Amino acid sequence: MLEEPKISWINGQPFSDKYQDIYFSSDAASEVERVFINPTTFDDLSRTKPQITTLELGFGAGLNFCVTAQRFLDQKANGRLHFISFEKHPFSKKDYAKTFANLDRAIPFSSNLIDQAPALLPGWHRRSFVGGKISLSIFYGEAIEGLRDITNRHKIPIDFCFLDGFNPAHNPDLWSDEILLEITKNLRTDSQLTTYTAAGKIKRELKKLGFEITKVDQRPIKRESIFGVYKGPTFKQAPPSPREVHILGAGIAGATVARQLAEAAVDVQLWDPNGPGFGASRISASLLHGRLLGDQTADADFRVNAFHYSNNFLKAYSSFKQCGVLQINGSNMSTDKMLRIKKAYPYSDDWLQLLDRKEIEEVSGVKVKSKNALWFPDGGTVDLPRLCQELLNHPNIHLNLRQPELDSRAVKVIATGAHSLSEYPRNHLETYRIEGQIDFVKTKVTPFSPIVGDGYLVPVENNLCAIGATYEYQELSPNVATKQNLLRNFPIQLLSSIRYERGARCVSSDRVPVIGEFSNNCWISNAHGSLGTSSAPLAASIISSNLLGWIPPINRDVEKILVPHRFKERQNRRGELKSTKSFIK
């Protein structure tokens, strides 16, 4: 469970009541440059190295990150900056906004952090800015836990390390010998370290771990700070990143992987004879909302993190309209479940709200029977075909409108959705195809916002809504599917369908997407089912992170439930190996 930071504001500056220490001095941004950046070779490497990795202990108000990111941009750097940080007491979006509004000097980049502040959820979060030029990986929780995860799953050595916990006398856990030793496991020879403290104990421990320490004169603000160069052994060697990746499938799963790799300067060959936005990605009125479970399972963690990651990822594209989404009672959403979901996320008021009947009508503009509803103010509508086109608009992405002809040694990603089974029939994946349909229906009243209940309803224009979507275990004719959609229980009168859109989803036997390494040099993003708008962008980040040697932006228990080989392991435990055809319906 996360802990609130317990902040007092003194002359507009945050002060930690728990640690009885300031977050930064009155000269704020200048202090970051003076203590953490200027003693290093950050500027030189920004101009010459294709990727810089910075690790920080104590994210706090996000000041070090924003100043470092702004400095990187000001250097006209050609490469990328990956900033990794840890925080046990994370700020809310309002706290970030208040902090940067009261600084001595404006930091233009801070608006990015405020806009995309991670939700107050434990574990890993990833945010990308400026077209992927700057990435933030932040762990909310105990620093030692996150550091061990970096040691185990992040393959790129750290270039710069900022130690910025509260005063060691007040916050000894963040300056422990165990923490400092774990940091060295992620360094290369000549990695650089800076910190504001000059405590003798810290200096002695850093020297023992292999750092050459130099005192930096900080007068008249304070006496001195520390700059160190690591001269110990390199424990990690950066793996070679693929120069070219082949992706099969130009729907949302393939297009999001393509975009994230392209922004990392990887040449992408994308193959799809049907073109962008086929299959399940044909639907032009899809929704992005939480689809939350409210329990403590890894699947629940995946869903909530997928919603937040994708919400921030999709903000960059005009095909996503952030209008809020209302979830009312339905066959899979009782009032009791709503209460459990809200209780499961105690620091969620800015992104998840439990509404009463009066508030529901104010948000939706229509009368509903639900006693309560969940409101996702950051949710919205997604035009999937248009989104796929936008994602592929990058000079490093090359679209091939034909069947792929691949060398077996090529690095490839399978993202062909419901078509994957016919192309790879001996893979033991327990996945199958389910058709679905939405109808564009004339209505007497148009709600203010999309509504999810038994199916979903999306306002398109005055007196026209999209409704759906059917879930066809046995494929229906379009006319029958339209009749089913018109019978849905929505709080407005549905008149007649003027057109429909159909698409085929790919679903796994456990209803969890299939994401990860499929075989040597082959990765898969598949079986997103009805979750695609939220799960596909996060899946893309998981796959691209692994290919680039980065830690994926999910916790280890979540990663385990996604891996493709889980089905084969279950089949082996059952003493049977079912063919793929057993799961096609």
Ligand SMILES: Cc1cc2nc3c(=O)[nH]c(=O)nc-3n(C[C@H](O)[C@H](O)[C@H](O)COP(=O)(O)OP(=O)(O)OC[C@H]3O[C@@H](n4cnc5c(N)ncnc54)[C@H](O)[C@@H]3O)c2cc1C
Contents of the next structure:
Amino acid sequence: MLEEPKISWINGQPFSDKYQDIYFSSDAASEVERVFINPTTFDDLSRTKPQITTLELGFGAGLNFCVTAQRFLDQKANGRLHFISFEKHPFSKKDYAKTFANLDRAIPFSSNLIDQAPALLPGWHRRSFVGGKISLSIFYGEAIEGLRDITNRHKIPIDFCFLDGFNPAHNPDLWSDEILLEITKNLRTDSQLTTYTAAGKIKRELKKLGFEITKVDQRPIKRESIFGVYKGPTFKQAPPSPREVHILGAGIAGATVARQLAEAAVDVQLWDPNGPGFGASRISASLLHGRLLGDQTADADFRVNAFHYSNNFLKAYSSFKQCGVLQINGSNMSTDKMLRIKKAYPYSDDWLQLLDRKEIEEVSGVKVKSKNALWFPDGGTVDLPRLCQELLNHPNIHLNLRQPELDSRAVKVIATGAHSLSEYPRNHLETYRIEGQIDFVKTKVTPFSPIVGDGYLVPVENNLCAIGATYEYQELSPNVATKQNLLRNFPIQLLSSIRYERGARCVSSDRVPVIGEFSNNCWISNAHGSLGTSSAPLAASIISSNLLGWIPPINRDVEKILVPHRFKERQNRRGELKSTKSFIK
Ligand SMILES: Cc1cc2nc3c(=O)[nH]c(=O)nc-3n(C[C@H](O)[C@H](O)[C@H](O)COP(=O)(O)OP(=O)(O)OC[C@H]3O[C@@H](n4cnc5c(N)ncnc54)[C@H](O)[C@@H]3O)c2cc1C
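Could I have the structure of this protein in the form predicted in complex with this ligand, to go alongside the form predicted alone above?
Every component of the complex follows; first up is the chain already shown.
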């Protein structure tokens, strides 16, 4: 279980009350270099290896990460750094900001961590910085759990390992034989390890596990630290990453996979006969907000992670406008449910707030009937067609309007939304096509922020809002859909519609997206329903991580509910397809 760190600030530097230890010494950044980086061949390898993987125990204030990332960038290397870390008592954004404001020397990279600090939610988080040059995979929770997950799900061996737990006498859990053994399972021969402690017990245990240990002179600050080179057998062989991937469909699902692979130096052949942002991704006023469930299910876990992942991912693109989103009462959102949702996320004040009526008026500028509302300050609007264009603007992505020669052995990703593909029959997937429409409507007043109730309302410009969206089990004519939209119960008067946008969502029978390996070497990102703006970027990360041999940034139980073969398993249990009538074939 996640626990807040109990920090005291002494001369502007964090001190752990729980472990009665400092997070770092007064020469903070220099100490990281002296103890963790300088004894290793980090600089040389940064310049020569296409991808460096560093594993750290004890993320703490994020100092090792930021100093290492800065050092990597300073080498002007062509490759990429993947930094994996674990933390049971994660800092908040404010704590990171305070730490780096008070350091002995500025670390320019640290503004990235502060800006994209993961929310205090248990499990895996991934952040990507500097156009994918630096990636952070961080596990919030018990290190041993996260490490076992790395052993099972991360295929790339570790190059450098920084053991940076608090003093072993104060925090023995992070130095247990079990932890050290688990680390070893992720190394290759000649992986390097550094640690602040020089405790005899740790040295002896590391030697037993196959490390050659050298003492590093740290006088006059302390006597010595440890540098070790692993001479045992390699347990993990990195699988070959695909050099080229073919993606079908240039909506948000396909374009986000394309971008993430392109940033990892994979060549992407993207094919869409209609060009980018054509299907459901033609909606120019789409909303990114939490769509939270407030329970402990894997689906709830997926949604909250998708929101945070997407929120950070989209910040790099001008088609995302971070303006906050207000969720008021609606037929699916009672005040009780709001309270439940807020309670489900104990450390959420910086990204989820429960507002009273007065506060609702302050953020929206309009009088709302709701007694309470949920406020997502980081939420916002996404112009999906423009986002797809922005995502594809990368030298490694090649957009084809005609189907290119497909090498049958090449890795493929299907992201064709509500469209079927004769080459990949998908009737066992149980996915439906649901049309929808938003209308751009004249209004007398314009709220300050988008409002979600029964449907949503997005301020576009003065006296113009986008409203929607219809959910058409039977396809409607645009006129009828406009009438439905104008009848929506919003706290402002809706005048007349001046234009509309229509698209077809792809929705699965269990309302959960379909993300994973579809058949051998063929992956799918589909059925994003009404939440593609938040689910598609995380789906892209799950798929690209799997293709690159990285741990996907979600927990195992969440990955399981997304996989395409779940329908087949259910069908096998039931003995038949539930109903094939309206499924996309
Ligand atoms: C009216 C409406 C309002 C919405 N509002 C929101 C919202 O506020 N927030 C939110 O999160 N989501 C919203 N959504 C849902 C969101 O738009 C979708 O989840 C998302 O766009 C799905 O993206 P996609 O890439 O999976 O599919 P699509 O965007 O449909 O893209 C599929 C692409 O595949 C291409 N294609 C088809 N056949 C082939 C083929 N054989 N080979 C190659 N390419 C092919 C198509 O040309 C298309 O470009 C809304 C949807 C609608 C319709």
